[in-house]
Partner chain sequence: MVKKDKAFLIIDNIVLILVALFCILPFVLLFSSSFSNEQAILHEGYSLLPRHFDLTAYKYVLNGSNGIIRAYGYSAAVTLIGTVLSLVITTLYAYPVSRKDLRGRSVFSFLLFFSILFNGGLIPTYMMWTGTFHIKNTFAAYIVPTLLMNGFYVIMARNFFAQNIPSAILESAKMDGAGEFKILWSIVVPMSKPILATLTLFISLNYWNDWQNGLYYVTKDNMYTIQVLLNRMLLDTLYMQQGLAKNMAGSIGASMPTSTLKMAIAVLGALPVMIIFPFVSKYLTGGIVVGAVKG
Amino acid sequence: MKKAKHKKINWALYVMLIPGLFYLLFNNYIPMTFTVIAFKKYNFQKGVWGSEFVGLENFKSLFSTRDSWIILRNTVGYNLVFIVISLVIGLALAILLDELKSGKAKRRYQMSYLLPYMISITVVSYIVYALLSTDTGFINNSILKPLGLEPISWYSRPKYWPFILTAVNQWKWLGYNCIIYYSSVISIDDGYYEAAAIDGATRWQRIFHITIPIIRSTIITMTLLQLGSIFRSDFGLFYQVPMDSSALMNVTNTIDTYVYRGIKSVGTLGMSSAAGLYQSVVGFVLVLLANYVVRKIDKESAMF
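What would the structure be for this chain alone in the form predicted alone?
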């Protein structure tokens, strides 16, 4: 009787899995068959299977243009900076949140951190425009002008945008990273801190010798996941926030925005598919390599 009941419960769980399996099948796995477009000169009249097979020509076209080095530099460079800064600031804020004694204060700060994450990137782009607009922007009219400084044409000055894009990205994603690290920090047993305090350890010593080592696996997992997307970029951040300004192309053009502009102008669907396949494969390989290195150093901290 117990065995039959156990089977019944298992079947109920399997039935509950069906909607999720169908979603994965139709949303993730079936579309993977169309990656063949990356190896074809796609013709809308002939369709996917009737289009001419061109091998690696789409990949060559993607990386043989004069802009290929710029888009690769921007994509990888920005992501490396984002990974480092999000790790440092997210972890620091998580530790600071844990230091707060008031529950109400913790909830207020958590909400203020998470609010930008829940805002659409389109809304973020208009908030940035409200700050940086040459004629009506808050910075030019309310900060620079009262100080007697000349207004800056932000959307035509590339030198400012690496800092602007980094600041906007951190502001938007700070809450997500902070909450992930905070959930790990609060799971640490207070007994470790009490014992360290009795032994005379300072607050900094408790952070570096207790907090960070204990949540090391979370830090490594988050870093590996971000590393897997190092050849991808937030399209909204690099296209909508700079308002597609041609003057900023040298510092805002990434693989994703370059492909989008290519499709919009000449309809290079094959090159778009090649870029997506390249980003996925290279990201997957990077995660495997990074995880392999982590396993060699500390097996318990590896993601798999």
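Next block, the form predicted in complex with its partner chain, ref. the form predicted alone:
Partners and other molecules omitted; one chain follows.
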């Protein structure tokens, strides 16, 4: 009996896991322990473990700067705006697509919406530059000039950037959001619509009383999961699209760009690693919380 059980252990399966386990160890688990540098005064010569322990000093200096408030406001603020707008646009496009009759047209629209999703944020930055460059940009030369308006030096005017970044983000992600909602809209049983048609329901009634209530769980799940990552930001969008312009820092600096800037200048490495740890921990708690709520609403959609 014991022998038979022993035979069941299939070592080949464990061998398969080895490369992945090593990767998790070096890429994820050992670096997790390095987060202790947030509590140390990092000294390059002494390394992570040898550096002097300073307790909460880094956190104190981080939270005493104005930066800590700005990066928090920007990260959370942009995310909230993005969540609401991508829900509205993604859902609206999905419903509009579903109303079409021709399958070919549906596919064509979907494909054109997905094009921006495919390209790198570096290429996106060039496109934004082609639009906004002060001397050669499309907007200054081909829109403002014919209207008799003065050219705007976009890359040094912070007040426009909340709108620009929101537009760029939508441009890149609307196809993705549309497809997620579209896939759940098309899964609705036609029987509901037929019954509604017999009852003489208008198009609006159909959308608000059938479509949206039925795909409610997708909407809630997507929103909660995005809320769970409200402490994260798309580094490329906030660093590269504004071309790292220091004039715009007030409205473009997020936790991720702040942490990256810490690598470049040793003076702020302590505060940056404190910010990084703060992001990881709060982010982790938020994901757990979001998942807990999703689980209550729709067990199928929960991540775990």
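This structure is a prediction, so every number in the text was calculated from the model and none was measured. Numbering follows the first chain given and starts at 1. Only the largest set of C-alpha atoms that superpose within 1.5 Å between the two forms is called the rigid core.
Take the rigid core as the frame of reference and indicate whether the C-alpha of residue 239 shifts by 2 Å or more between these two forms.
The answer is no, as the C-alpha of residue 239 shifts between these two forms by less than 2 Å after core alignment.
So, superposing on the core, is the move of residue 67 at the CA at least 2 angstroms between these two forms?
Residue 67 C-alpha, core-superposed: shift of less than 2 Å.
Once you line up the core, how about residue 36: does its CA shift reach 2 Å between these two forms?
Yes, the C-alpha moves 2 Å or more.
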